[in-house]
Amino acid sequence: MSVAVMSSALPTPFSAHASIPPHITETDHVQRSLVQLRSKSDGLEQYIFLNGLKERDPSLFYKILLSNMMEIIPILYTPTASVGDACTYYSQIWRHPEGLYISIKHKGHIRQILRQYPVGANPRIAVVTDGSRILGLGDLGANGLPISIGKLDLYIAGAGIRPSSVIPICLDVGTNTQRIIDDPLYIGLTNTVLCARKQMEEFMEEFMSAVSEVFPELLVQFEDFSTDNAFKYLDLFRARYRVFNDDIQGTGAVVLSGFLNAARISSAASGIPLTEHKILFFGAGSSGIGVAKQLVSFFTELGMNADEAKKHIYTVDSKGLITADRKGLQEHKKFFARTDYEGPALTNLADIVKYVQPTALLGLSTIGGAFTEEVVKLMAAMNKRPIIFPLSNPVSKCELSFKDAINWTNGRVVFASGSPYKPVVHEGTTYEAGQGNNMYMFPGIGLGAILSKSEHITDAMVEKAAIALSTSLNEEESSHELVYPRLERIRDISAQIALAVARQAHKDGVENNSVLRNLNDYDALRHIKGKMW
C-alpha cells in the first residue's frame, strides 16, 4: 500500500522524464551520436556501436545513415574491414536477435517459424544468405547474416524501402570451415558434414513455397551463396518465384553499366570500334560468370548475336585460360570456355594476356595483388585508355589498388574496383576511383518490382537497369571521364533504375500494377520518389 501512495504522489509528466536531463532536447543527439561513432578507430567498434543505436533507437539510427550516407555505408555494407569483420566475429559481438534464422533442424516446420516472424504487414523485400561464400571470406555459416542485415539498410537508405517490410534470413545448414565449428560461441549447427544435395534442394524448395505462400509480396534476393548453388537455385525459383540473386544479376548489372562507359571512353581515345573489345575475366566464381554472361548483352546491343558476342570473352580460373578441352570442368564454366585455343595450358596471366591481346582486364578472384606491375604494364602497351576492374571484395582481396593502376599507366587506366578508394594525386592531376558497389542496383531494382508488382526478375529487367545507371551521370561527372555516378545521388539514380526497371516489366508481361504505366517519364519519377520512404 505505502508503494502506492509513494508513486502516486509523482505528477505524471515528472514521472515519465525524470531520468532524463533537463536540458537534452535543447543538444543535438545527431551530432552527438555522431562524435560517439568517429570516436572509435576500429571498424569493427563503429559496427557494434551503430548496430546497438539501430537496437536502441531505429529512428536516430536511419536519420543518421540518410543523412551521412557516405560515411555510414563503408562501415555496414561496402566490403571493407568493418562488415567482414562483423561476419568473422559475429559470434562473438552477437548481442541481440536481428533477423530470422532458419536452420535445415526446421525442415517440415518452415511455415510456422516464417508466421510467427514478427514483421510489418506485406513485407517486400528479404535478403538470403546461407554464409557459405561471405565476400572473399569463405563458409561462415551462421556468422553471414549482417551481410543480409546491410543489404536490407541499404535497401532502405538507397530506394527508400520501409524499414519495417524488410526480412534478413539467414538459412544455416551448416559449415564446413573447422575454425568457426571449433569456436564454442559459435551460433549455428556445429555439424562437421553439411547437408546431402538431395535434402538441400528439399530444403530450398520448402523454403521458397513457404515464402511465397506466407510472405505474397516479398522479392526474395539470394546473397553469397557458394558458386554451384548461386547458379543452381537462380536458375531453379526465378521462373516460379520473385527472386533475384545479387552475385549474379546485381554484380553483372553494375559491371556492365561501367564498362560501357569505361568502353566508350577507351574507344573514343584509340579509335577502336566498340564491337571490336576484347574483355578478359580473372576469376570464374559465381560472380565473375555471372558478369560475363551480363557483359554478352554489350556486343549484342551493337548488333552482334549471342554466339559473336561469346567470342569476345576470355575467362581465367587458378588452372588458367578456360578451355573446352580441360578435363573436369564445372558447369557454369563451359560457357565461355574457349574452343580456338590450341597449345600448352596458359597458366600465366602474363602470358594469357600477352595472347588474348584484351582490351579489358576484370578481376572477381578474390587474389589480393594479382594484377602485378607486369601485367598492368602489359595492358598499359596494347591501349592507349587500358580498362581495368579490379573488382575482388573486400580490400585486402582487391587484385590492384588504385594507386598503382594510376602510377603503373601514366594516368592512362579507366579504373572501377569493388571497394572504394580514395582519390590519387598523379603528376599534379587528381584521379577518382569508379567504384562498381551494387549498391548502385539492387535498391532501384528491388524498388522497380515492388511498384510494378513484377512476378518475375527477367534478364531484360536487370539489363534496363544497367542501361539506366550507364545513363545517369550529370554533366559535371561526365565531365570528369567517371564511369560511375556519385552515390550521393543514390536516391535520385534508384529512382531512374526502378522507371526502367517497371517499364520492362510491362514490356515482358510481367508486370501486375498498371500505375506507372499510365505516367509519362516525369511524372513517373515523381510517383516513385513519392514512394520513398
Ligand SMILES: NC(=O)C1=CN([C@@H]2O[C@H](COP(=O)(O)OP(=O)(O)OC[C@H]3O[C@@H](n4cnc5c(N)ncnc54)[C@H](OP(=O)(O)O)[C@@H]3O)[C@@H](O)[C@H]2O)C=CC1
The other form holds:
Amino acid sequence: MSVAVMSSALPTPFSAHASIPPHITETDHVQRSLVQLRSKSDGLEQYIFLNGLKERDPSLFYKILLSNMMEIIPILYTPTASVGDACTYYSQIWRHPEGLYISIKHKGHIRQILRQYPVGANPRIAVVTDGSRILGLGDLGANGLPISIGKLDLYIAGAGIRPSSVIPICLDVGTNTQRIIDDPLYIGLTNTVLCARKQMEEFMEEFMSAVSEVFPELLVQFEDFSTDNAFKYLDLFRARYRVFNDDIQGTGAVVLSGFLNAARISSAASGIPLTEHKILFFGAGSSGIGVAKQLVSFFTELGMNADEAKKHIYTVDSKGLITADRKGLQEHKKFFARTDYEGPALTNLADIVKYVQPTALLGLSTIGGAFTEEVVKLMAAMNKRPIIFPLSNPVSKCELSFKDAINWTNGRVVFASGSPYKPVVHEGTTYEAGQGNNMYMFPGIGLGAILSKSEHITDAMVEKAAIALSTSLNEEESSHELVYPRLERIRDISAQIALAVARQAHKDGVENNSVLRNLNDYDALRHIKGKMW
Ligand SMILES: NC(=O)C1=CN([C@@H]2O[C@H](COP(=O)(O)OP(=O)(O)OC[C@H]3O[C@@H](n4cnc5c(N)ncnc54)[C@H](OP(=O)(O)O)[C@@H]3O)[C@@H](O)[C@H]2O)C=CC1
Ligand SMILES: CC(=O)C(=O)O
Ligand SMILES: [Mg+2]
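Show the other one: the form predicted in complex with this ligand, since we just had the form predicted alone.
Complete assembly follows, chain above in first position.
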C-alpha cells in the first residue's frame, strides 16, 4: 500500500483503511522506514529490507532512494559487501520476480517471452548480464541479476530514468561454478552444460534481434559478461543495435576521466607532461583492456599515432607482464603486448614496477590486496605524487585499501578505487578517496543516447562523456584534489554527460532528435534536466 494513498483525503470506504493507524503520515513513514533500515547492521539485511520495500511500496522506496542517495546507493549498487553478497546469496534471499530471465531453453521463443513482460509500453533501458563475471566474484550464473537491478536503480536515481522504463535481464545460459550447481536452492538452470559457442552465438543473435524488435526504443547495456564474450558481443552487435558494454566502455570512460584529473595533480608536482605518463595495468581483462584502449584513443587525439600511444601502456595478467613472445596470447591482449622487453618472464608485481617505472598503477585484476606495501612504496619512491587506482570490486577484491595507500605514501598518493572508502585522517590531515566506478558514466551515456534517440553508441560519444565528467569538477572539489565530482551531484553530472553524448551523436550522424539538436547548450541542459523523473 502506498503512503501517498494513505495520506490523501478521508479514506473511503472507511473499513478499507481501518487497518492503518490514525497517526501515520507520509513524512513520518519515510522516517520510520529509514529507522528500520538503519537498525540493520548487516549490508545484506539492508539490501533485503530495501528490496522488500520496493516490492511493497515502490513510491515510498523511490522517495527514500532519491532523497537519501548517498546512503542508499552503496547498499543497492556500489559494490560494497551488500550487492556482492546479494548476488552470492541470491538463490537464498530470492523472494519475488524482479527482472526477466531469458534462458537458453527459450531459444526459438524469445520474442514471445519478451512480449509477455509486464512493463510500461515503452521500456528504454535494459541492463543485461549472463552472470558469468559478476564483479570480481566470478561466474555466479542466474544469481547475477541484482547487478542489473542495481545498475538500473542508479539510472533511476542518477539520471532520472522512469522506473517503468527499465528492465533488468539475466540470460541464463548455465554456470560453470560447481558450488552453485550443487546448491539445492539455486534458481537457475543446473542441468545445462555451458552452451556450445555456436549455440550461444545463435542465442545472443536471437535475443538482440527480438529485444530490439519488441522494444524498439531500447538501449541495451551489457554488464559483467566473461572477458571473451564481453568483447565478442560488443563487436558483433554495436553496429547493428543500440548497445554498449559498461565494463569495457563505461569503465574506459570513467577511468580516462579520473586519470586526466589525477595526471594534472601529479604532473603539477613532477613536471611530467600528460603525454609522458607511463601507465601500468594490473589486470588485462575486459575492463583493463577497455580502459587501455580508451587511453590510447585519447592520446591519439593529442596527436600521437596509436603505436606511439600504446608505448605508454604496460599490461599484466595472471602470468605476469604481457609480452608479444608469449605463446597462445588471447586476442584482446595482443595489441598491448610489449615487444621491447627482453629477459625472463616478469611475474612479480614489484619486479614489474621496478622495470616499468610507471607514473600510474591501475588495478582491474580481482585480486584483493595485490598492491602490497612494497609495491606502493616503490611507486612512492619513483613519483612525487603516484597515481594508484585499485579499481576491482567488490571491496574484498580491491587491490589496495585507501588507509594503506595514504599511510604507505605519507599522503602523497592520488587515489581512486572502484568501491567506496571513508575519508582517512593521517598526521592531522583528512584525505578523501575518489570512486573510480562506471556508475558516474553509464547513467549519463544512457540518458544522452535515449534523449537524442541515437541509433548507436559510437566511440567518440563515449570519449566525449569521459571529457564531460573530467571537466565537471567544481572549485570546491578541485581544491580538495578530488579526481571525480562528489556523488551528491550525480544528476547534474549525468545531464552534462548526456548533453556531450547527444552533441557527439549529432556529429557522428547517429541521433534523431531535432528538438534537442536545435537548442543552445544552456537550453539543451535545461531540456535534459526537465526530462528527468
Ligand atoms: N571500477 C569499475 O568501475 C569497474 C571495476 N571492475 C572490476 O575489475 C575487475 C576485473 O573485471 P574484468 O576486467 O571484467 O575481469 P576479467 O576477468 O575480464 O579480467 C581480470 C584480469 O585480471 C587478471 N588477473 C587475475 N588474477 C591475476 C593475478 N593474480 N595477477 C595479475 N592479474 C590477474 C586476469 O588475468 P588472465 O587474463 O591471465 O586470466 C585478467 O586479465 C573486477 O573486480 C570488476 O569488478 C570492472 C568494471 C568496472
Ligand atoms: C562496477 C562494475 O561494473 C564492475 O565492477 O563490474
Ligand atoms: Mg560491471
